[in-house]
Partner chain sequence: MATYQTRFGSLQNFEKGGVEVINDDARNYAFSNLYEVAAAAEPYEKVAVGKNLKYVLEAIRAEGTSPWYTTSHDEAAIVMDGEIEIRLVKLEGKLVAEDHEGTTMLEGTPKGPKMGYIVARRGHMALLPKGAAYQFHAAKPGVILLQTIRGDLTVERWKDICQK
Amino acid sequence: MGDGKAQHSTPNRHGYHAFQIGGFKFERDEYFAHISWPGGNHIMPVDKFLKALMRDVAWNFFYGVVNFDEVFGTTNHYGTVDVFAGLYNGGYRARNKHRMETFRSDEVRPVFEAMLDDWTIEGFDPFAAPEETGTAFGPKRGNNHAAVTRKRVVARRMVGLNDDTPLRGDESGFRVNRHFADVDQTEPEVHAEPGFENEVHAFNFFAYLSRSDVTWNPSITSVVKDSLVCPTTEEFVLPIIHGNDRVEWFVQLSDEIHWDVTDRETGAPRARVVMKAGDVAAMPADIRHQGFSPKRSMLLVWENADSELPELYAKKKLKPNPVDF
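Isolated chain model, in the form predicted on its own, this chain only:
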């Protein structure tokens, strides 16, 4: 286990603090995030870094590997987190330039949260599409604390039932996104038998999603034991390269997404997948993937949250692909 004690300096000449956890040090200037560790260093455009960092924090390190790019990222072990550089990069590993340190999740998260808050300037929202946010570049200028600490809107009851949180329609406060102006906002009529009015419900799922103010952020809308149904709206580029530790199922609900699929361990190309409305795809447990959505689209992600799956796949007790054709 690494030393999880967070350290940060006085602001640099651009106005930003530096942060450190274990042997990893993080600094930013007007354009780039600089990551260094004993024996190596890496540089990323700061907007790309912050978009990935936003999701790593918001998703509590997600399932499996969150690659910020081809070099830096985190691996979730659900209680501990590996922070790595070059671990899943064949070139770094071949030259023994990779580094990995393991911390408790509650050691990493405060450091990442503080860095995200300090490095995100006024007008920039790491969760929004490029056209909907300002620039991440330049010297320190205010902050966007509201955006980087936004909380999920949670319904009191299943959406559509009486007394749910008003997430639907104009009363929600969320506007229909510019790319979903053609989505029908009409709610379905429900005619329940007497006595069942508070138990039978329906709502316009497409209208609901059309008001999402974030991108590439799966939100759980249905839970049955370990089965999680997670819809999301996507635009531009998925800010991370996700390395699976279980199979993920994708259902394309509207428009299209292009997926680059590579080997989980090495990044070697495996497939190029173009999903159009109505398409269904399974992302295997031994790959990493990144999506590109030319127009804002709707995607349904099915996740199996069974905590035993990562070990079963790692020990090859389960095949990485769910179906053989």
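Positions refer to the first chain, counted from 1. None of these values were measured; they are calculated from a predicted model. Throughout, rigid core stands for the largest set of C-alpha atoms superposing within 1.5 Å between the two forms. What changes on going to the form predicted together with the partner chain:
- After superposing the rigid core, the Cα of Phe196 is displaced by 2 Å or more between these two forms.
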Contents of the next structure:
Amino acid sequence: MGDGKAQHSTPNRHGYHAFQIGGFKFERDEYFAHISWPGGNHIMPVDKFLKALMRDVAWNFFYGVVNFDEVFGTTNHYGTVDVFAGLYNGGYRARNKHRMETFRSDEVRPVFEAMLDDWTIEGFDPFAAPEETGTAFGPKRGNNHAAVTRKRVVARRMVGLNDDTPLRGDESGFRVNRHFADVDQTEPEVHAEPGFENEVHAFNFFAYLSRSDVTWNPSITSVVKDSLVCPTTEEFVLPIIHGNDRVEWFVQLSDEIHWDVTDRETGAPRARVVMKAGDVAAMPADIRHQGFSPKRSMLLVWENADSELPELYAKKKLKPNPVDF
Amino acid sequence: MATYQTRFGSLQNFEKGGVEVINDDARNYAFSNLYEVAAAAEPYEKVAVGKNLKYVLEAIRAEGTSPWYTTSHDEAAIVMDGEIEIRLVKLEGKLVAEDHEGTTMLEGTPKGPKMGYIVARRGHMALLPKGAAYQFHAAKPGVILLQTIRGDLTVERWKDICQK
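For comparison with the form predicted on its own, please write out the form predicted together with the partner chain.
Full assembly next; the chain just shown is listed first.
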């Protein structure tokens, strides 16, 4: 287990603090995030870094591997987190240039949150589509604390029930997105007999999604035991390359997304998957994937939250593909 | 300012993407289209289009009036096409065991107080609550995507519906 103590510096000449966790050091200048570790260093455009960091923080390290790019990322072990450089890169691995340190999740999370908050300047929203946000570049200029501390929606049973996460509307600040202005906002007819008002329940799921103010952020809307329906709205490019630790499924609800699918361990190309409205596809447990959505689209991500799955797949007790035929 | 058209699918009008293999087997992705599956299905046949161990997503062609169903757990229905009425009755007593998962078909009309009904159209999500019986009715063909658990009524025909 690595040294999880975070170290913060005084601001650099651009106004940004540096951060450290274990052997990994993080610094930013006007354009780039600089990541260094004993024996190596890496550079990323800071907008790309912050968009990836935003998802990693908001998802609490998500399922499996969050590759910020081909070199740097995190692997979630649900209690501990690997922070790595080159671990899933064939070139780094071949020359033994990779580095990985393992920390308790509650050690990494505050460092990442503080870095995200410090490095995100006024006007830049890492969750927004490129056309809906300002620049991430330049010297330190204010902050966007409200944007980077959004809470991911996690319904316990179904969105809209009395004791569950609320629906979205103009009154709660969730306006219909410019790409979804044509989405019907009519609610279903719900006729509940007295006493059954919280069990006879339905809502306009597509309208709910049309009012999402973030992109590439699966949130939970309905739950059947460990089966989680996690819809999300997608525009431009998924800011991370997601490495699976279990099978997940995609149902394209509207429009179109193109997926690049590569090998989970090496990043070698395996397939391209083009999904149009009504298409259903599995993402096997041994791949990583990145999506490209030319227009804002609605995607249903379907997850199995059974906590035993990562180990079963890692030990090859389960096949990486979901069905044989 | 640009205007945008959101493209949804329907039984009558859908386009299908696909898997372009580089170094893989297309079958690993179990790629299908729920409208195509529903178009070829019998009314209220529950065809799995997604399977994650015991959990399934079923594509259901809604047409006419369904039998009554119940489950020992919640289910969620997303209407993907058409207009569907969902009728709900609170069951008197347990008709399925707590550990019996998946949808169970009931014989005849269940006994119990009426809970109410929902009229749902494309894009609407409805709760099918644990302990209730429910029945679908669609005057014209529609499509339901059902979040549930693999059960006695789940039909798996991956070879017929998936890209090979």
